[in-house]
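One chain is shown next in structure tokens, namely the form predicted on its own.
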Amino acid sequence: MSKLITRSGSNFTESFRPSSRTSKTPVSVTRDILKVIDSPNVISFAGGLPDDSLFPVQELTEIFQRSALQKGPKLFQYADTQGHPDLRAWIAERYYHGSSPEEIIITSASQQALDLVSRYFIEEGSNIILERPSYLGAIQVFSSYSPNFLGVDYDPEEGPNTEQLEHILRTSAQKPKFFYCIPDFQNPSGGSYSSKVREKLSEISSSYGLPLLEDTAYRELSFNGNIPISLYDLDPERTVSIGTFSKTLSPGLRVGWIRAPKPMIQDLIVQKQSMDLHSPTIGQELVFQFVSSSKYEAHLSKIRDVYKRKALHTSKCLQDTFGSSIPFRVPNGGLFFWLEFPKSIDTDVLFRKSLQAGLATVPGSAFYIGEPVRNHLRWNFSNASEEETEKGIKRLFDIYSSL
């Protein structure tokens, strides 16, 4: 076995030689936010954090105690890579009509799901299609596999521009591997696809043989209870669907899933084995016992009501403070407002000045592939209190007015 020998006193770069993948993963603005986030003077509207007062701590504690007594050491042992059989069956029945537990794999939340799908599809230089804007966590994961990004414009009222999508598919010399999309209460814009766009996407997927990578992270967070038809329901053969319990139950449990055709699932199982063998058994057991109980629907109803109230309060504060100077739409679900400033305002500058003033947000440029649009800002409304929201929006207005 060869051994790396370094001179005494040599610096880090002479000894540690990272792979090219580390440099291909873009640095997120999260790094700048985390430097100051624990300061008592900072109010954060940056992360997509649920309201932690809504976590069912008492119920999960009781489930853990009961499961530990009933299952004993087995609950703490290695387990099947594909994941908790009963939880997979519950996911298949609730979200994927006509599917089976064998078409589900449990992942360590949706971030690992994105990484597994990237491993499966992306080779260096592969064409993949994303919305503009899109989820920055997905952009980070995909970037580490060195794809060629192709973007389609996104309208929060309708969804992606399907004419642009078809043009890409007609003119690309290399067939795109997939179209990654967030049809429901999109991160960052909070918008949802119209029924017309969903049906058109299904037609395009069928005509061009384009896999749809559907991210359903916010699908359950509809304030009016009206959840449109999923892309899976329209085109189950070509839709790979990922989901998570991070937004509806607890992000700390790190439980998500992928629904895909069985041959793909078998390949993903092998890839996941090489990553972490399996997701933590305890987390899967806690999730299954809670979501399969009568308490889950009541829990969902509660968090929808709270987030709807917070969204309306945020809307009122924005209207009272900014008036008509910045357009925004009130989301019907999800966790975010997408604020549009005049084109003369660079929200990267606004972001940096806000951090200095004790306010954390995310500039819109972080959510774009290719040439970024720099006059938007994502505002998370789910975690802060009403008092913090009022104070934060006033602080944002003062900084904006000073530019």
Given for the second form:
2 protein chains.
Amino acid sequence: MSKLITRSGSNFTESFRPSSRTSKTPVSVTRDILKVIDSPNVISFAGGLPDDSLFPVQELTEIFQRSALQKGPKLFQYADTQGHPDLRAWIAERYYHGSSPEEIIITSASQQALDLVSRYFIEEGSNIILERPSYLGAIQVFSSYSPNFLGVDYDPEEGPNTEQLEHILRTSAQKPKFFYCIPDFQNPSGGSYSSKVREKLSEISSSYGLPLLEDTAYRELSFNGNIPISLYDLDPERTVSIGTFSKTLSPGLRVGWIRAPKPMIQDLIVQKQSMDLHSPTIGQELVFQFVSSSKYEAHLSKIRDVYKRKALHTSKCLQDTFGSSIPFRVPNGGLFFWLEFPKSIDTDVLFRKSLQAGLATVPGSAFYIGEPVRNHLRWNFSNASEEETEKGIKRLFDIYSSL
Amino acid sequence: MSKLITRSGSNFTESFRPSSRTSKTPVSVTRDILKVIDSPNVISFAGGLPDDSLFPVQELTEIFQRSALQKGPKLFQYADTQGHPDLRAWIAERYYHGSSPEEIIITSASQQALDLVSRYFIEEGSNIILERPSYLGAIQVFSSYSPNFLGVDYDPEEGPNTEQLEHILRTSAQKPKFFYCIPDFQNPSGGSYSSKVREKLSEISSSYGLPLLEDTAYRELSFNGNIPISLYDLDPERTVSIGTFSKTLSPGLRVGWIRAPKPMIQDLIVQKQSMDLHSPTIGQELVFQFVSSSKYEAHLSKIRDVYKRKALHTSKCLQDTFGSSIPFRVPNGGLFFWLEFPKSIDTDVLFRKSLQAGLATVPGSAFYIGEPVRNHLRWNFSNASEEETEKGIKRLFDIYSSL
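Given the form predicted on its own, state the structure of the form predicted in complex with another copy of the chain.
Starting with the chain above, the whole complex follows.
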């Protein structure tokens, strides 16, 4: 009898009792926007999508054929958790002077790298430090581990406010686990840390024994070739550096990495074992064969040129349309403009009205831990065509003017 | 000064303070064994490795070419978190009568499916029920979420002891979150649940509102074509079913899935977003194009035939070498023999001595939550050649005889 009653009731809520984690993980705004932007009338400047006409599809197809022929079934068998040894060696040599392939673990792009690092460091209530604004995908995954977020103001021209950082470190009762930094062409603001701030951060990290979690996702996308010294180079022992091939080669392949001191890598390998055994072999092979070929540098030059041109074009359209009514920086790299509206404008409202009018962007509030600043909009310039950009900016201006 | 002192000390342990999770996640024995088996003199029967000569490398290469040509750059762009819509439709239709593609989420093979399910259900201290023995990869990932493990004895001829299960459900102060089941050709024992046990489980699940987590990894590998009714078919509302293409097609592609009631899938999508945004597009496309082609059934027949032949050959070698000194079941599917030694034999010792003599297996103790049973050995028969199998079994007998 009790059986019949149970069967007829709301079985799901009676039987399925999810962990508190499920209610603590915020839905990512951009992923939700990605779902609507396939509608025919929507122009999107929302996601951090690379221009897919730049993907070397033909070369990747040839690599697949060649590797399948040379390596055969091993490419499709279980593989080592730490990842493709040649790819790890290539990453160590290119990005981490003085490091070894043993200090690298391959991940399913930088989102999994962030998850792995969260698993390694965060307990419920652990203090972690982020800049304000910061990358929303990082905020999402960190949130699922229920940390205590501590914010440091961020200036796109300089970087994080190091005085605030030191104040936190001097005064917080529980020592923070790490400071999550995006030093180059930050998502969302497009800004980069000055050399002075980089050095100061390294000094603080050393004095307080604070690990720096350096996200290098946009580092290769410098329009003028100037890349300031990395946090890793300033202090290899206290920096955990994560990277990805999503912006330079292909996001769909989902290949990224973590460089960390060896004892941490050993722990990360065990965590990754438990998460997915290893990342797919074929994606790692495609990436390795392409980036280690003579074609990679030319490919990078090409995407830097295209993105620089698109950034300048976006800047021109903004200037022509908005005049001096909203200030913006023209980024020197990366994929984003960070548009600042008058304080009286709530960009959550602007975002919703835009979306109704077939224009997708991301409201600035999505990028803040703590109290959000509400008058920015993140504008991706890498994916849309020049024509769409012109049209999109005019559409934005119309909606803005009608508020 | 304090800075200089910090720099000269043990920077790592001072600065890096990992979460308690890192010490709670056991290292997987098989993954560690996988690292040594590349040595020239080691014959391995340890991993659950498919016979890689059966991977359809040529067909997958052709699919890559064709899909790259037809779908172009979209194959390498960011994609939907829930996964390849056509692949989800195929899985729903083939395995889950009456379900829809919205009830499926694609994962990076079944290990990530287990991680996702853990994230969804397990809080520190949550009761979860496993059979004894159970799959060691599941024990590993569950452990990283610090649950309270409850064990139910398992008989390879019948399945889990349903009286013990009911006793647990009647008496445990805190209701268990789920019962993790491997109904078909279990890893490690090779056994399957009887129809009676399946029905009884469904009854218990319904009476107590207990979700069943059904792992179908080996379900397609039935040597005689007999596949008993799935737990999903008996009770779709309370069953969460996970599956993988690792054993039927290729483990290196890392493609698997979860079928669950829609509200749970919605939560799983958010969790997966935070974990890795989505699984690689190309692997999902390769799998979909192959399994939906006319070649898949012939491929399945072929691997079933080869594994049946290898199982019978392994059985013959065991019989010829060990006579009646150790009892074993000849499996009707899956990838494993579960060898039972006399109670006086500690298979941890047998395992270590074997490894020194160049023979890799997995000791039974690795598969138990709680107090391990110590006189079994898991023997994989799918990967080695017939010649290696003969040699390996003789080697095992010699070491066993010398104990």
